[in-house]
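A lone chain, given as structure tokens: the form predicted on its own.
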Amino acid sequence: MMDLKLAQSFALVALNAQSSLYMTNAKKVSLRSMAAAVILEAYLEGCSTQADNGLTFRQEVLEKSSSTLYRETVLLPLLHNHAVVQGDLEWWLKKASMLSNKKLKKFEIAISDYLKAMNVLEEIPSLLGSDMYFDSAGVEMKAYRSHNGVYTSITENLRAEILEEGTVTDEIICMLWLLRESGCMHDFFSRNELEKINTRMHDLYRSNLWAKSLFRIQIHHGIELGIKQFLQMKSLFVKTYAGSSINFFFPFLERSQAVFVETEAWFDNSNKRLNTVLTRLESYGHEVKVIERGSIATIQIDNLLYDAMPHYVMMRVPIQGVRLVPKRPL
């Protein structure tokens, strides 16, 4: 895997598949989490000095070479021009996550950037767009794309270091919370998963101090989560105070959702009708893989998976294509 720092493997995780044009509610709290990963990054680099329970940076860590401009645009802010500003763990998280739209913009496109220049992101049509509705209104719609290898390399180390037994290095124990922060954990994570999940972070909350100190903290903003009675689910099978945030679920609603794609012709053989839609998506730009064959197929595209279900919609006439369901976890 790459040599990537925290904020750079989380952005990766967190704006995949997020649309690239505009600030969704999904984009807005992965921005803020991310936001949140560079503060945790520069401290783990030991960019800050702590005394007496607090964190303090200082203008100079901007001219280090390691400095990078993403860093820049959330630590310049809470600076304030101000050569040393002093807060706790939690202060300085709340403060990076409050950064305004303008500022939460300006950030977007500085780490999109680096990570482009990196090879490890790009733009590509989103898959929204070749939806039979968006596409016949004309409507642009691009969305982020992680390279799969590393967005693989990402991930399966996090689910291997979380769900096995053994040692949890501080960036995992960073990308853990982040995850629960930023509403990611059902991308990931079975409901089966989540419940070891919820044992896991609660048994580190007891023995490990890097988290404790970060678990206690929740920077999530309840009025960005839109419909309220989705967060009364948490009651499921969240039981520890660690995991008290792992329900936080509204994100992923909007990560990627269920498409209809239309076939110019009418097939009367399922595997016809998909070979048709699947040359139509890499027309687009996307990277299809078919792993499961079937009456409902199991379809990777880019780095998502989803159920491919034969579906006709009635207009003045009956239009035969493909609903493309997301699967969760990815």
The other form holds:
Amino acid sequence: MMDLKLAQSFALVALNAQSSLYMTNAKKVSLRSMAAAVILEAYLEGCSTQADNGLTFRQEVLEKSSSTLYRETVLLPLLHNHAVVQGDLEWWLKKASMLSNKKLKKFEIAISDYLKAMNVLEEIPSLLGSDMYFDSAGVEMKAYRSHNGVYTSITENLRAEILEEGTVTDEIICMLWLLRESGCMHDFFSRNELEKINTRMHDLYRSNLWAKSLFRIQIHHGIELGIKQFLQMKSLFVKTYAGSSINFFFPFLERSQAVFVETEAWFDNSNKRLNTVLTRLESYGHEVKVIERGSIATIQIDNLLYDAMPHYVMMRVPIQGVRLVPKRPL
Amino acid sequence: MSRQRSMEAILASEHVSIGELVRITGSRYSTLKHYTEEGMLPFEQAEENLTRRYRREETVARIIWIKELKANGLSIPQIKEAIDAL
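Mind pulling up the form predicted in complex with its partner chain next to the form predicted on its own we just looked at?
Below is the entire complex, every chain and molecule, led by the chain shown above.
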């Protein structure tokens, strides 16, 4: 039970299971949204002043003792050595999300170090490293893993607030917007839930000033998220409400991957085969929990759910193993 | 503006929302929603579209008790019976 700020909470969700060594496309999208989360966090904390023509951030805010290095790595490049910079919310969010790769890397190091120091984030060997082909290639692959309890608390609190009737807090409005912009909505909500969220976001857009100013802003890059997937998902998930002025669609970005883990012996029983694979994953440093056994088992690996299917690949000899396929609420 | 309450404020308050129960008990939202719908977690609701409010101390104690019963192998209908017998 701990209080985390907006950017910290979102970073734990966005960085979980992402490569820590390489700047993958998925991680770049997450980092852009995380940088925008830093602006929202500073705004919610009252670090900016609001006037008719926008938000004003001052350099002196960064000199306060409560300022953090990760906040500085985002705000300093935007302040550009000026004592005061003014712009509307959209300008600030877009500027933050358009930091160069070098500055994004610096920001990633700052925020991941901060979260590691709080013992809520760690680096572990990547699940992809357990894949037979990667394992035998000798490529070092590492990934971030968020603390299971904290990760669950953040994501389940988000689900509870938006799926329940009643007031939605500003932090949850920000989280929804950040998840939408980073293409992660589908990782946390089923198709039916997304329809409900679409309705809730429409209601919020009409009744809540903060939601109205935030939901119309888009910082995602179509190419990074996949325009084709945009259109597919749009037709699947979105119902346009007659008379509404905004169409919420939830872009989708695949962040996890299917993995094939081979077994060293030949088993006639899928349970034994699964147990061998679980032991292997644990030996690689993964937190593994079997949710449901059966011919296709459901297992949780480092906060994410997978279907574990008995499988074999044909090389010179057939190789038996288990294919792990990401499982979504869909 | 409606801001999220700090953990300190939640732990000092008499009533909490289901989202806050998720935060303080580490339970899943779907689990608590199911318990609520099964009548295992009493709540107060001023009007239909307003937030359900739970009495913090007794609801947390109830959730811990349900978890213990589940760990001891009881099914949800059996747990409901145990709750009804209170």
